[in-house]
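The data below hold one chain only, encoded as structure tokens and taken in the form predicted on its own.
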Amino acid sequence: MDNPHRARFERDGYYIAANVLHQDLVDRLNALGDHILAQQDPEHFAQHKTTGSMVLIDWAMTCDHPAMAELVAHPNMLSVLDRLGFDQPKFGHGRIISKPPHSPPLFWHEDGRFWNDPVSYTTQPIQVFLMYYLTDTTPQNGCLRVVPGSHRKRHPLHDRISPRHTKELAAYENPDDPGFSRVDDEIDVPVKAGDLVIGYGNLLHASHANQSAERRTVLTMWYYPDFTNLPERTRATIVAAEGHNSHFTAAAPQTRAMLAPLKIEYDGDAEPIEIESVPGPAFK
């Protein structure tokens, strides 16, 4: 049967889900973020100018705060995965980036690790990026930007960008950096405070600049939205590259059960693919 809705993200590599989150949430995550945002060095967000904060979302702080385990298993979020065909998601870990007022652009990027995979060259995505902002978002402060079908094609953009996240990009050091330019074909995507944003982790996105004076959050989540359906080296290659969710036998059991359908398991004896963030030959 035919998906208009996965068709969409197929074709342009991200998908917009409205009021996913209900207000209630929003603000506890808000009070959660800028509680942990309130214990990083100083030195966390002078390396991190262009995003504000790269704080991870590890399995740990998942089943320590109550708020985030919701987020990893929303009802909402995981009903907005089956529409687009996936009933199965897997989490893997996350990242708390927050921009504070008065920063700069975020560097063109794509997040892409599996590119020595052929699934990688493929429509069937292996890792997604699921972001909520807890804040409306305007290009004024920093909403995000993106080049639609550049998980799928070749961009002008790939051979200017570095094709790897670097120090120098990640502290501004270089503002007239190819990764800080604008691009004929890119589009703003603005949304709501509770609202998500679902993209390939190869598509290419930045943002805006935050001239706005207030902070502007985003929890970016990444699943492997089809993983039980993907090959078995794929699946040995994901495990090895999250790692073991060792935290989560001491997790409380409410918590356990609601986060369980979400763990990475692959007990096979696949090889796994080495992890290559640069797209080959077959790119095109």
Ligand SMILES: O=C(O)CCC(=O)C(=O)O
Second form
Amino acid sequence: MDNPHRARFERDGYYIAANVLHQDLVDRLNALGDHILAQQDPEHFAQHKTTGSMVLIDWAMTCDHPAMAELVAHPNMLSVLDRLGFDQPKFGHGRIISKPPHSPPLFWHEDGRFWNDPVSYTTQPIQVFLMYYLTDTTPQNGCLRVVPGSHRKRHPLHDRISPRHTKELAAYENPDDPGFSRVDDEIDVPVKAGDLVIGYGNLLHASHANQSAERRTVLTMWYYPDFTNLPERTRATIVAAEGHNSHFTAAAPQTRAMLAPLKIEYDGDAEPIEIESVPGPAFK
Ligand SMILES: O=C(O)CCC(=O)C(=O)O
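Since the one above is the form predicted on its own, can you give the form predicted together with the ligand too?
Following is the full complex, with the preceding chain placed first.
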């Protein structure tokens, strides 16, 4: 491996790039996030106490809001991915995850859903998260926590935590659940607003409680960084999992031009692999 950035990413399962978004875009995304959160009903927040919120960012939202479209195709982000050796990333969807003041921690989980695909047992990433925190984060206001290397090696947590995101975990029904425990090899990932944290979807991660008096928002954006180099069946699976972006054709021409290279497209006839969110016995 002659790319030290890629080697670190493959070893640790995550990679931090500082100062990717300018303050102006962070401010516009904060305003957009607050506006969209204000439209959710109280039930949404009751169901998602541990994340705070879980609002889908789909292609329609991306095409309709210039700040979101700018984020999805941001040139600084594309340079960071290029530095890691990914020169044709594709965008799937995202989430607005916003912890209100004085809210609980987020449980340990991994978001891999391609565990039936042999590629998940290699270091070639299928799906990665790009997390943009819109405020500076610390352990006190709910920064990210990760277990480095847990995307490629089974960790005791894999056998202790629920392999799925249950309603009980999301609603913080049992604070004594092992999902809320601390582990020796976890590390905190505090960042500044506008930094970018990239991680393998199947990296074990969690976040601290927000003990501050301010809201803490992250936009988690899901990309397929190496889409064009993945086997055909994996590409067919991704297309089946992400659905079609019919809204795209209705977007303004400038937005369409900006987003077009990030669209997921596969028109072959390979059979998709069944989605599986639990690692199999080959994960050791
Ligand atoms: O809220 C956070 O800090 C992490 C969010 C997260 O775990 C996710 O989007 O999968």
